[in-house]
Amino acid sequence: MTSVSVRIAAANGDGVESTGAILGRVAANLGLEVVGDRGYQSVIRGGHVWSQVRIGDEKLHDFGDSADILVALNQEAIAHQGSHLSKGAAVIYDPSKTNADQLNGRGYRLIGMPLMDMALAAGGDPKMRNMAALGAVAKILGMPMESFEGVIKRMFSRKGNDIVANNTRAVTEGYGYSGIEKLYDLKYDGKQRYLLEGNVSLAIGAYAAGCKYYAAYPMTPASGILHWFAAHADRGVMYKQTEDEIAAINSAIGAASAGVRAMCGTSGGGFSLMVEALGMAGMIEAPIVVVESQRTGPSTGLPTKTEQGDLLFVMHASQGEFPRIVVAPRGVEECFGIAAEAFNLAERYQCPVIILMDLFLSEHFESVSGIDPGTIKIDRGKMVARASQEGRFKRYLLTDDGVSPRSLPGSKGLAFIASSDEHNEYGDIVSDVLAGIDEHVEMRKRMHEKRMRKIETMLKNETLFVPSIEGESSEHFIVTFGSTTAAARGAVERLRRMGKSFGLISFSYLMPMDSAKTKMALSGKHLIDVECNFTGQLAKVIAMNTGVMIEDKVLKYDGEAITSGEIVDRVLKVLER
């Protein structure tokens, strides 16, 4: 397999992100595999930023441990990115604006180009230095120049034909610059792939599942979901930018209670505000989907960095006990399917479903090929269209499986009360029922048991709540969840090539957990927990549910996404102990 990681670095506002996006889209169009990530600060303009795009001719698991090609558009890029270069990396820079002397004698291929002059000649805009550099990268990677023209047109057409022409001219200038030669031989099959971010994949999955209402107060890194729904509002979906996160979840509960498939989204700080309403959804058994995209904490933390520190929080958020489902997609492609299935589960079991994302998963992009909205099946659960008997409708009927019949507002003979207080089968508050104290205490007990019985029903009916195991006969296993799975899978492959016997155990559906089957899957194995938080939250959840204690851990909590190389290095140290 051939793969190349390209990193573009400069100041915020210098077109770093658009350069990476164009390169990724061209590669995906050619039929190459792509994984891209970016690093940026919480400022509107200025500050050091980077975008890294890894391109390969076979499936990739992360964006690369280091850069094989660096585009350094300012001096800070040389200063900050020198430690992120692979052996023999190519460095593209403008000698008139950037001094690369500190990289001399370190085995790098320094490629000085008059990027500013090229940008000015192409259209008079200094910002187009990035496009001239992009042309050089395209030549080094062996990509045909014509493959960039359509992508540039789609990206800049809203700015006018002159902007499209100027940017195309800048790329062409860089592509044809003297001394630039092809250094890599990527084999592409011409089968176009889609390039999606996790947020976009999730939004498409929700739309395919019939989501008709999305509410959010903008908060990084979940804002991309709101942006997608706003851009596609003409497709029969209502989106609402609410005044705060409390309004977002309450409006979603209202929409779900009216029979609409509804979702709201936020990050950890916003989810903190949603907690009380989450409990109301549990009490009135409203089938809502909540997206919580994690970033570092506590408080504002690092608002543009990633972490997996909210797992225990979302599992136990809100007072009291009520059924909920917590699921963490393991990759961009899985975001699509999990988002769609979340709505089926929410309505099948009439409870909140929390999709646990993180900044890395939400905002990085990958090439995908398995997304087909036509494959999505919709299950609305025990939806009742007409009354089957005389008298009041028992919306919260005590049932063996814990799931009661559900009606839509306006259905004749199916009106009911939805109260956040404890209630009887009709929805009447039990403290107001004209009965003796023993009777309404007994109703509280029976109603609470009914709701909690859904968990048993889920575990009986679904096969989702167990981990996925790859390499069952292995001697050692990496255990992980959510977005770290891809890097862990890459680490397992590298460890196997080193002669180590390694498998992978990964979780996407985390709550409820099938304790018996999970214990059986984990027992008797050497397990190494890998997750991006300080306390090993997944390991705690496993211990709480199964009694299996994972002693060896690889934990990361510096705000950056973990890579397969990091995992390999630290796992080898574990094995040496």
The other form holds:
Amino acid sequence: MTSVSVRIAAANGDGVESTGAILGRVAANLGLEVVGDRGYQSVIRGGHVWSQVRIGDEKLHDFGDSADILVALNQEAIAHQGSHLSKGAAVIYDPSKTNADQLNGRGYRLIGMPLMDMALAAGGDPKMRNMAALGAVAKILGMPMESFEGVIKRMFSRKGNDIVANNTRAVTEGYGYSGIEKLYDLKYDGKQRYLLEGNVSLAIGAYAAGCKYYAAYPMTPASGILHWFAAHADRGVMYKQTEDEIAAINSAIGAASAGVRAMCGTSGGGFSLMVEALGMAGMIEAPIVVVESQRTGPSTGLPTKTEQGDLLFVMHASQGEFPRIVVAPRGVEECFGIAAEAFNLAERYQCPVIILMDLFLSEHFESVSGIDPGTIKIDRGKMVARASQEGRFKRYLLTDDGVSPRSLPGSKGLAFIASSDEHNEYGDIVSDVLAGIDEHVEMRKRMHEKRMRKIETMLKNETLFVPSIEGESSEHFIVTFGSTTAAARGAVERLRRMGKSFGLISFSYLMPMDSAKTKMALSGKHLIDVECNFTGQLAKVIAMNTGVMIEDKVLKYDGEAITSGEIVDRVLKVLER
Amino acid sequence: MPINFSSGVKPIFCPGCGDFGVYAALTKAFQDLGLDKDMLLVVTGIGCSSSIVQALGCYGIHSLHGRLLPVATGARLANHDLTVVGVGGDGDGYGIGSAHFLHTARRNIDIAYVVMNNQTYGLTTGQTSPTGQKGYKTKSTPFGNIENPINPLAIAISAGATYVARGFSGDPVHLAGLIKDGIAHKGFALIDVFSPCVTFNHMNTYDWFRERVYKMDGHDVADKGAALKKAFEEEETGYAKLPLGLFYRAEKPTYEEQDITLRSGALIGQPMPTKEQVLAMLQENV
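Alternate state requested, the form predicted together with the partner chain (shown: the form predicted alone):
So here's everything in the complex, that chain up top.
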């Protein structure tokens, strides 16, 4: 397999993100595999930002430990990125603007190009420096120049034909610059792939499932979801920007209660505000989907950095007990299917489903080829449209499986009250003058048991609540969840190439957990827990559910996404112990 | 025969509570409008007044303290063929839910919002509320309240509500008219109701209100400046005069009328996407 990591570094506002996106899209169009990530700060202009795009001719698990090609668009890029270069990396820079002396004599291939002059010649916008550099990168990677034209057109057409023409010209200039030669031989199959960020994959999955209402208050890194919904508001999906996250989740509950598939999304801070209403969704059995995209906490933390520190929080947020489903997609492609299935689960079990994302999963992009909208099935769960008998409708009928058929406002003769107070089968509250009276003490007990019975039903009817095992007969296993899975899979492959016997146990669905099956999957194996938080929250959840204690842990909490290389290094240290 | 808006469940109000008058006015307004029980959704918060939803026999959501307006907003946006009415108390709407009150008003979403205003947190056994007057002695203000009460009518008018009225539960027929017009009005309607708490509020009693309230006559409801002046009359007269009736009304586009997604009809009626539509969304990312 051949793979190349290209890193573009400059200041915020220099177009680093769009340059990375164009390179990624071109590669995905050609049929190459792509994983890209960016580093940015909580500022709008200035600062130091980078975008790294790894391109390969086989499936990639991460965006690369270091850059094979660096496009350094300013002096800070030379200063800060020197430590992120692979051996023999190529560095593209503009000698008239940037001094690369500090990289001299370290075995790098320094490629000085008059990027600013080329940008000015191509149309006069200094920002197009990155497009000229991109042309050079394309040549080095052996990508045909024509492959850029369509992507540039799609991405810039809204800005006008001149912008499209100028940018194309700048890429052509760079592509043809004398002395640039092809250095890599990437084999592409011509099968076009989508280039999706996790947030976009999730949003389209929700759309495919018929989600029509998305409510949010802007918060990084979940905002990509709202941007998607807002941009498609003319095509049957509503985005409602609310005054705060409290209103976001409460309005989603209102919409779901009225019968529309509804979702809200935020990061940990906003989720903190949503907690009370999450409990109401549990109590009135409203089917909502809540997205929580984690960033580095606690408090405001690092708003532009990643972490998996909210797992225990989302599992246990709210007073009292109620069934909920918690699922952490293990990659960009899985975001689509999990989002789509989340609405079925929410309606089948009439409970909140929490999709646990993180900044890395939300915002990094990958080439995706495995999404098939034809596989989406919509199951709206038990519903009643017509009254079958006289008298008041028992919305909260005590059933064996815990799920009571629901009616929607507007259905004739099926009115009921969805009460956040404890209630009887009609929804009438038993919390005030009736509280403590024998008959109603019994009702509280039976109604609580009815709701909680849904967990048993989920475990009985679904096969989702167990981890996936890769390499069943291995000696050692990395255990992980959510977005860390891809890097862990890459690490397992590398460890195997080093002659180690390694397998992977990964969780997407984390709550409820099939304790017996999970215990069986984990027992008798040497397990190493890998996750991005300080306390080993997955290991705690496993211990709580199965009694299996994982002693060896690789934990990361510096805000950066974990890579395969880092996992390998740290796992090897564990094995030395 | 008028539709019977009763589920058979009794509200939890104390004997003599002002909220009985609101219950009578609310059900009369529903009947006078000829509302279909199955197309009516009443959303309440938490508090004595919010328990009213239990008694009405229509669809209801008895939601969280302070959150009835966002819940009602979501339901209304999901199915704007429903008549959505929010009902709650002053602590619920003007205290813990005050942000939602402002923002629902400015959106001019077509929800009528009836607030039973008794200056008191009753269900928590009597503490002063955001509309409690200076000097009001309660369990939470044993030395007298030192905070200024908020003016919900002035806030609603400023925030962008397009129907702002005040009634008195001692005059349920007049109140029913205000509620009826508020529900019929296109846009966000606030109907604040003086609804005495006979158990805990010994300052703002029925007699106290009866000595002060009067029905406005000749007030120009289209004049926003005049409406604000009327809204401030209570504090300018040292609470000697409390005007009742319609303060402000404006015809403005509702949120639902302007929302691009709703141009194709109520959300709930819009079809699930086809496989081809999903593929088109994916194809935007090449």
